[in-house]
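The chain below stands alone, shown as structure tokens; this is the form predicted alone.
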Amino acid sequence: MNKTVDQFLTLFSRSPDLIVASPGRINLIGEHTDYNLGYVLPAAIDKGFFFAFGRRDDLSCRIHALDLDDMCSFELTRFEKSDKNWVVLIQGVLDQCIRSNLMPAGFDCVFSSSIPIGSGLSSSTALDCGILKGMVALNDWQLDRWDLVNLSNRANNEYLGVQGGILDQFAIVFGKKDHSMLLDCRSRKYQYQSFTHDEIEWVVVDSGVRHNHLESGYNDRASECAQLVELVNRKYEEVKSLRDLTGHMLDDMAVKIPGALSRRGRFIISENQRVLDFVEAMKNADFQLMGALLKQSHLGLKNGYEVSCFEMDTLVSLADSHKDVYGARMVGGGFGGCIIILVKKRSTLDLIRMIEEKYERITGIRPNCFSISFGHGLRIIDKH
């Protein structure tokens, strides 16, 4: 934080008005489950985004990204989409802001991250939920926390072109310390789960493979999963997406189901139960329980919903492999990213070498291997 109040003072020679904190998140289990309205497992985590904003009095925006040592301008009241990813982020929440009739200042920015982009922790989402907390605060605006949400998710949808779901935003704004959070995405009840073991670590291994939502397969899979419920809808008019799915729907159907939609179906299905499963392991910490449905997400992720690649099928191996390992899998929406480990405590640095030299050995490249605890959601640091 310290790094990047000090960028603010030299570039724009005062103080920050405000400063904002944004983390990362992983999702325990239940990926692909948020678009299809079913259930998810996040946490905020301690690693993410700092924010300095400074209120200007009229209409223009400068914005320093830190680590990029990158920065852009531009006018709130006329902005072309930049070509720039991190900064196209930005443009598309400040612009779901004007189009909801919420009129920015103009302002100046620093942020900082001690998250990878692009590794399934999140950081876009860190990103542009952290400048819209910024706009909240510097504006006065009267928000609520699912107001957030909404906002960042049809940012997401509208400008990006993005089919997601709530469940980065949803992890990111409603985090809380030491707790993941049971969500049901379709009635949006959630539920705080308290979760600490001495005995246990998380542990993160970026793959350093790149992904990018728009260009992997991403949206390809939320356009399947809605031509499946429209194809089963015409026999079943109760299945308005993949929650109301069932096995024996998807056998009834089968001669009129491809092979690949039934696939994405039947993943949707496991998954949702999995997280329920999940929840009550975590609830008796049945470590091997929970290892062993973090394995079969994988597996699902890998064979059934086809968002895994062989960057992520090898960092898995590597860590099922190790005796003290009990249990891991891809996290994100695919194609690259993280993967994340369940491990028991005593072993987490023997396990860390071994991934490094071992994956390094079989693809080039160096891995990023980091613990990780789960962290304050997002807010307001400092205000002046």
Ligand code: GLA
Contents of the next structure:
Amino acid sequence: MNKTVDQFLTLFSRSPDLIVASPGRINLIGEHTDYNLGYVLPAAIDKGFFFAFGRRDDLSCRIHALDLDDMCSFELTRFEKSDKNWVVLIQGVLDQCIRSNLMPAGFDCVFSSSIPIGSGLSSSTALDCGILKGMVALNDWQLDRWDLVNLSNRANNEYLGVQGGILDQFAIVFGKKDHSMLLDCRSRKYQYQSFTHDEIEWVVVDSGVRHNHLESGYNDRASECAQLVELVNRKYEEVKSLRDLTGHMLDDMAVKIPGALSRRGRFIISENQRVLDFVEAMKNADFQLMGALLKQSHLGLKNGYEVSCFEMDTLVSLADSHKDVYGARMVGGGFGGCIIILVKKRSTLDLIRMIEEKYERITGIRPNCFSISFGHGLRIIDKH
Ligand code: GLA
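For comparison with the form predicted alone, would you give the structure of this protein in the form predicted in complex with the named molecule?
Up next: the whole complex, starting with the chain shown before.
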């Protein structure tokens, strides 16, 4: 945080008015279920973005991305879509505010991050939620947490063109220290699940393979799910999303449903059930069962939903080969990014050493491994 504030002072010759922290997120289980109106189990993590904001009297914004050593400036009344990824993310959320009749005043901003962009920890949503929180606080807008989730989600869908669900926004905005959250994406009801156990640790490994959901197969999967709903709905009118799908319906309509669509549907049905089973296992501190569910989820993402890749499969197999690992799986949209591992705490260092050495030998990529804990959600650290 200090380096962000120092840079703000250097660049703008004044102190910031507002400091915001926006965390990354992990999803323990329930992948690709959000836009299918199923269950997810995310948590905010103790890593993410810091923003220093200063008000301006005009309608300009000047934003400095400290880690990229890059700067952008534009007028809020008219801006062209930038060709830089990080700027487009910010423009998307500002555009969404303006379309919703929320016209922000101009601002100066410096931000920095402890999570790499495109690594599957939802760095892009952490960036746009941080900007959004800054706009709300600087302009005294009366918005609740769901308003922030919806604004950021619409920015993602409309400005960026990614047909994403609400997993990332929800986790970042609603995150609570030492808790994960079971969310029903259809009813939007959620429950905090407290989870602190000294004998286990969550380790994240970044495969180093970067993805961009516009170019990955992410939107293809969302379209396939929509096609499957349409097909099944011809016979079963009650099916409005894959949340309503059952294995029996897929069996019954087997001749009419292409194999790939059927695999996507079966994955979603089983992944939703795994989320509920995982929550029970967490309540009972049944680490073996939690691990088994993580493994099943990864297999489903690899073979049924087909969103894994060689590097992530390699990381998961290496993790699973360690005697003190309960289970591991890829996290997020897929096609690169991170895996999460549940491991006995006493073996964390040994596990990391083994993965670093073997993964680099196999793929030529040095993986980034770190432990995480469940951290605070989006929040204001300081305001003048
Ligand atoms: C990305 C999307 C989320 C969700 C996950 C997969 O992170 O932004 O909405 O679909 O992929 O679970």
